[in-house]
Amino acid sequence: MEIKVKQKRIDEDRFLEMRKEVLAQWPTGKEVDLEEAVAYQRSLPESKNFMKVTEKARKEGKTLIWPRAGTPVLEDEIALVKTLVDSGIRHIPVTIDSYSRLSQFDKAQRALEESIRTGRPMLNGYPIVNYGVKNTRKLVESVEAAFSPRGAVKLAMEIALASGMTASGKSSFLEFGSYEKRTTLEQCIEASQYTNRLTGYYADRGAIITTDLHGWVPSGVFPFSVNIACMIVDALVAAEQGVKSIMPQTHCEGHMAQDIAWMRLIPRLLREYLDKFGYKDVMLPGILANQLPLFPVPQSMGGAFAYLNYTAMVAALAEAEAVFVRTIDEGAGVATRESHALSYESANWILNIVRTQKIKFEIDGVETEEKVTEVEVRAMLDKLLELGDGDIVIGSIKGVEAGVLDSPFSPNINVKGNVLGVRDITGACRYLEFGNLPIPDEIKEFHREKIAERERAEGRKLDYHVAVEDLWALSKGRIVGVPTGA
């Protein structure tokens, strides 16, 4: 089968063309006047710019939080941006609902006026597409903070940018490998090519918007190589469709040395790659820490607590910019606006002692983990564009074809699903089935090596009722897993 998605960024005249068919999917699309909302965003104050938010944040020597946060009525939702921000908090989510992420509109509509009737939220989101520019940008209006849109396909991202919101999130590996079930990795990019050349329009006329990603999160325990190596993918993407400012992100899988490990590695290897393939006009303002979000979530109050400081305590000690972390109540249900101030309370804490006291440490094991990752990435990276003809797009489809890019547990029938992994006797994330790979040799026998060793502690095999045990460890307030019963 052809591949027609490249890496070339879209001319301007057939972006333009595309927008018409966006646009006309729903009535507030006509809201949308691409040259007023430049205008507007370059009339926003420096507090509301997602990145110049971050880099005062790396200029202070602060880390800030970065929750997620929606509920389908406006005025709720006004009054829990104004909750957040009265808890310090100054990167502001708006998580939009199921049925918008899908384009399913007409559904979010009756859905919203069931909400608004009944006084109960029916959607798990901010529906901003049914609410349009000039209600939202009300929402944007009501505090000082700046905004970032969590889940936004096309006309969702148009309504969101043109309505002040100054971040535009968009991995087309996070999508892939963790929310889609038939989409294919094509499909994908090439509708993050669209919301990537909407920042890059902007970007053109002075109108920075900063772009998040995530890159390919595992669905189990498994090491962050495929993670990161697939996140420079989606920054390069990115920078060809012009966008200006990227915020990457990496997820806390509870190893402490992996967890700062990764945090030190990933901006060094994106900025190398961005400046390889010239793109060295783009600015990376921070690096976000994140709770992985696909690891079950403790179900005592203590463990809670627990698991979101022990992220703000890593972003705090790995000096990062921003950290996001669940609230207490979220395996639970819907967080209310209560549990989100005293989450965000009690991580601050965190962040107001340790990152302020600079501390300065070294923990044993970092910078093997390091190397290793880097090791494992280049090769990956090295891989595609060998299949792709340098056309790192093309490397990708291609290598998830033939499981060259792989992950485990993943919801998409187009993911090969033959690798696995496991924690060995620390804690840390190792490969147990590697798949097709192309990890070097010396690493494969590395991760063999601290399997090995955790067999012998345990008097058993690792296999995949083990990586079972692991997933649901930190939920358990345990690093490895142990067997049912145990």
Contents of the next structure:
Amino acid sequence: MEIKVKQKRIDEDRFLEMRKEVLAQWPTGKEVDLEEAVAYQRSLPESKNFMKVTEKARKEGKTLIWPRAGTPVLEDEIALVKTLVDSGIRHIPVTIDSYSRLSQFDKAQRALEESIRTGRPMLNGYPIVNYGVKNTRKLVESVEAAFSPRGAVKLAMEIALASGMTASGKSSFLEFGSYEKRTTLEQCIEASQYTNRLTGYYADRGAIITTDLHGWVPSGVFPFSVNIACMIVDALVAAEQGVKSIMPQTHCEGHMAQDIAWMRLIPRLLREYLDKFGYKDVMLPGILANQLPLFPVPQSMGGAFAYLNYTAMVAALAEAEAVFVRTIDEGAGVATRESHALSYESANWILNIVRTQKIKFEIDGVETEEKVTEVEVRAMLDKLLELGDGDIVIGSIKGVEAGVLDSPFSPNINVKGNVLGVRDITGACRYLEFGNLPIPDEIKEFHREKIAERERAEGRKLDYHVAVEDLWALSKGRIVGVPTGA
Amino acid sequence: MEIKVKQKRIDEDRFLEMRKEVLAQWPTGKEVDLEEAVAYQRSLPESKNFMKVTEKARKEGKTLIWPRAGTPVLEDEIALVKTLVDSGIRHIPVTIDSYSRLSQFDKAQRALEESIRTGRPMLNGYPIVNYGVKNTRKLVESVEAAFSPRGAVKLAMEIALASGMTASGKSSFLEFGSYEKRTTLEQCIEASQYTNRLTGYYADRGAIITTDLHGWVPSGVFPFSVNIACMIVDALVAAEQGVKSIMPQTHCEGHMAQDIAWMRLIPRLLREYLDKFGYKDVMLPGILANQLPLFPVPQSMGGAFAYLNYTAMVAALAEAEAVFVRTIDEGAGVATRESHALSYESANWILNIVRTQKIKFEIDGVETEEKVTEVEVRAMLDKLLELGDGDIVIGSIKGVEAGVLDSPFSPNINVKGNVLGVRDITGACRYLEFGNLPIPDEIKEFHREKIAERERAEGRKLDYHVAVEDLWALSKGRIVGVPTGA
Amino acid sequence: MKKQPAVITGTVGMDAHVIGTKILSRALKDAGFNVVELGMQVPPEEFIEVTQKTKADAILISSLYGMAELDLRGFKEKCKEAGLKDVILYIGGVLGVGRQDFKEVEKKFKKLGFDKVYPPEANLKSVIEDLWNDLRAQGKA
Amino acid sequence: MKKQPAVITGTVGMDAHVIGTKILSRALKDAGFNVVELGMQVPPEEFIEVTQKTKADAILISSLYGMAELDLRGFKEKCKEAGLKDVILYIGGVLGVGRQDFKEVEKKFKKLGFDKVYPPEANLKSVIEDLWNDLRAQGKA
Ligand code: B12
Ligand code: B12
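In place of the form predicted alone, output the structure of the form predicted in complex with a further copy of the same chain.
What follows is the whole complex; the chain from before opens it.
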């Protein structure tokens, strides 16, 4: 099949044509007036600009907390963001509900109406398209903080940016690898080119919107080289469409040396590849540390606090500009306002105490992990560029088909799924099955040795079942899984 | 006034005479049969021996949690220790109530009876003397863990050891500096010589009891050189009386570089001084990290979890064998069983995750802090030995009188109290007022510079009021105090 | 020996949380079931169609995203209309938005026609035991 | 100008928690009171004797160790017997063993004869304001 999507900026005329179709998808599309929206964006104070807020944190040596906030009814959402800002939050990521994420605005509308009628939230996020620009500006104007829509489709992004939200977290690999079942990477990149082009349109007119990137987030314990390679691809795609501010979102798997190594590696490689492809004016205001593994079971309140505080501690030691900590209700369901406040009070305690100390440190192993991951990422990117004959988009699409990029437990039928990760004896993530990943032989050997070491220590072969045990480990207060019994 | 107490082992005959008087203080004294008690001690499994439990933790690379557990009614106390052991606790420090700590056994008896009658605890700990040997053996035998009485006077120690408790936390400086109002250091050392001699008596017969040491714990933010010098004095006093196992209890003030420096310095200097004075056979099975500053206000549950998680994290990174974490109820009152379980579940999560990683690290500043403190401690010990003409006990008694050893906010009228500590700009504890501490000039200069740096940054002079603000800081989610307003 | 029982798995509606249903499917296979794995975001109608086609004995639905109630209103009735009145219905995951009282959740989904309802992180060994028991009660195992 | 009011401070019974009463004493001095600081572990009788001797206007008792109730039963009566029916009685700290409902604690100690009862970590500025008000009400300030 011929690949139609390429690494190329969408012409302005074509883009404006595409927008008409997008805006027609739901009546609130009519509320978007692009020139007025740019002016509105430019009139916003620095405290509402995602990039400015992040740069301020960097300058002040602070680590800011990213919450996750999305509840269907506008009044409740406003009350929630007020609680958040009172807890010291300055970035507000607004989770959009699952129907809206799949452009099923009619379903979202019915559920929203039922939520309002019954007083019970029937949606797992804020239906931004249904609310439209006027309403969402009320939300944005309700507090001094920068807003970011999570999981916005094209129309949702139009509304979010016109409403004064100043970030756009839209990673084609995140969509492809975690949210989609049949959609191909090509379709996901095409969609992200639109939202990035929109962001670029604002940027060309002096309104800087930040794109935050996830790369391909694995569903489980898995080394992060695939993730990082894909994050770099996402960044190049965004930059080509005119995005001027990129914030990488790294995922902590819980092993300090690895997590810190990845936090150091990501901005370094991003800068290098952006420069190499000519996107020297793209800014990287900071890095966001996210926590990946399963959260403690809902019954374990002590474990929940420990996990979120541990994540805060690692982010603070690594001097990340922001950290995405979950609430103590993470395992139970969408958090209450009280859970948000309590959880961020706790994380903020750690962040303040650690950052004030201005700790400089070296952990054994960080260097090795950084080097190993770097070699893997470069090998993957080389292979993609080879497959795409220099076009990173084409290369990535072919790469996924060939399993050069791969991930375990993926929901998407277009993913090979021939790879698997487990933890080694100290909790570091290692490849157990390499599938078709283009990992150099000596690095493969490194992973195999680490795996053999655990096999000797535990007197058993590591396999799929161990990968599942490791998936649950952190949630149960360990970093390495233990046999769950026959 | 002539000093009668010296650094000299109590003769066995005199010791046995003294014991008669001690045992006569309360009817349960009759239950103590020393030879039977030694045999009972020797029959205990390793899991009940404090030193063995600690050594096992060291070998397995684990950090164990020390709780604080003492409730007046025996049945409740047994239920509490069972909860603790279920949370993974292997050391059980039994807090003795405040009346018994001051040998007011009759008052304790009345309050115990009222507690039983009303079902409401009227004592803030377990009245071990009133319960006696037979009852307390029930407690010791109820779980697989090693017991340690906290704040035991002579008779309490007799009963504790005869009941199978295998540690004796009795520091003369702790008593003198934190619990006594008029008692002199001489009297406190005399009392500790008795309990140490009793411990030595068991040791000579093959039952190893561990003495854990605090040194002079300051009531507030204060550098730790006085504490460490006094801990070394306490260790020499214990060793002279025949104690064979010593576990230092270091106190974390919250600044990572300092806390880790002190944890590294203490066992090193202890070993050196014990060897130097000929106590080469005294074992140091491990180190216990305790948290000193004020706990978050009772209303701040998130802060409470953060603080205990942070302490667990620091102890785990420093590879301490044990850590004394407070419960989330620390600021509110004696903890419920549920609070104990929840708090240790949380701390254990951190300890397991961090220790499994076997993290080796270097933090900038640890070396400097270690060196500064070492110079200070050596200067103090030199001065004490000079004052005592080689006798560390006499030297210490004179040293306190001369303010060579001193501490702020002390309850004891025999303490000079001419010293004060505050935090520097990164949260490290510094001397603001040196009083008569024999600190070398260049080190004084170091402290003064650090203080000047904060004065410049905050545009104010540091004084008593800042010392009070710093006392509250951690409790309010900061490490450096901020002006509380006029 | 009876024939190998057939079961259908998947997440319903727009739910993208696929890890649980994948692990469940593998455990069912390991336990000797014939598993038709539909993966994520399966419309209720698809569960019914595939059950008709495969003559499966049970449908095990996952949902974590909190909107299962909306997705599954009238599902049991539709099963009956499709001639599947005997098909065993199980559901598991996070079955509402926000912290829930599981007893309430269980009641709600039993009323919707589910035979068994499981809390988040249910133990798969006992799930599989339950399933064998229910199949035996229908004479199918 | 009225005379400088005199107050007595200290922790009662066997309580060794002296930091709070020390800080309180210093704050009272800074606010212009004449403070007789008894430090820690003051027997109830000593508070009374010293008040008689110094003609102090108020006693501010600290207790954190949880056993204040035992220490202070009958204290107000003893004050009256000693001719000190007007002396203002304040108490603060952790006034029971374990997490307490402060409303209950306040009721209990008011019944024991205390004019004001403060929760742990009370704000000293408002304590001192309260004290001036109570003194003014008695015409002593
Ligand atoms: C990983 C994850 C994701 C990944 C999913 C990756 C993937 N493709 O699977 C991504 C990032 C894509 C994601 C997205 C979203 N998520 Co999400 N996610 C999680 C998380 C962290 C773990 C879920 C998981 O994989 N568990 C591991 C598996 C193995 O466990 P399990 O599913 O419970 O399954 C076990 C048992 O329950 C049982 N079981 C499962 N199903 C069934 C069925 C039957 C019949 C039986 C018998 C047993 C059974 O078997 C399994 C093995 O033991 C949870 C929070 C948590 N628990 O820590 C949130 C969580 C489920 N997500 C949530 C939400 C809101 C979302 C989003 C809307 C917003 C967002 N966070 O971006 C989107 C929605 C996407 C969509 N359309 O559904 C909420 C749901 C809220 C609620 N119900 O109140 C949660 C609870 C987080 C939270 N507290 O806010 N999420
Ligand atoms: C430091 C401390 C100690 C030190 C005390 C050092 C010293 N000499 O002062 C040491 C180690 C000696 C100690 C010993 C014990 N302690 Co202690 N200790 C604490 C701790 C950590 C802090 C107390 C403190 O100094 N606060 C700082 C001061 C400035 O605050 P404050 O006293 O509340 O005072 C302020 C206000 O309340 C107000 N105020 C105070 N008094 C008054 C009076 C009036 C009239 C007014 C208006 C205002 C006022 O003014 C102050 C300034 O704002 C607390 C727990 C916590 N809060 O974190 C436990 C705590 C008080 N201790 C406790 C216990 C049980 C003990 C021991 C029995 C056991 C043990 N832990 O060893 C012994 C008892 C000794 C004895 N005989 O009393 C319990 C009390 C339990 C209860 N009531 O249910 C606590 C709550 C810890 C716990 N949760 O178990 N302790």
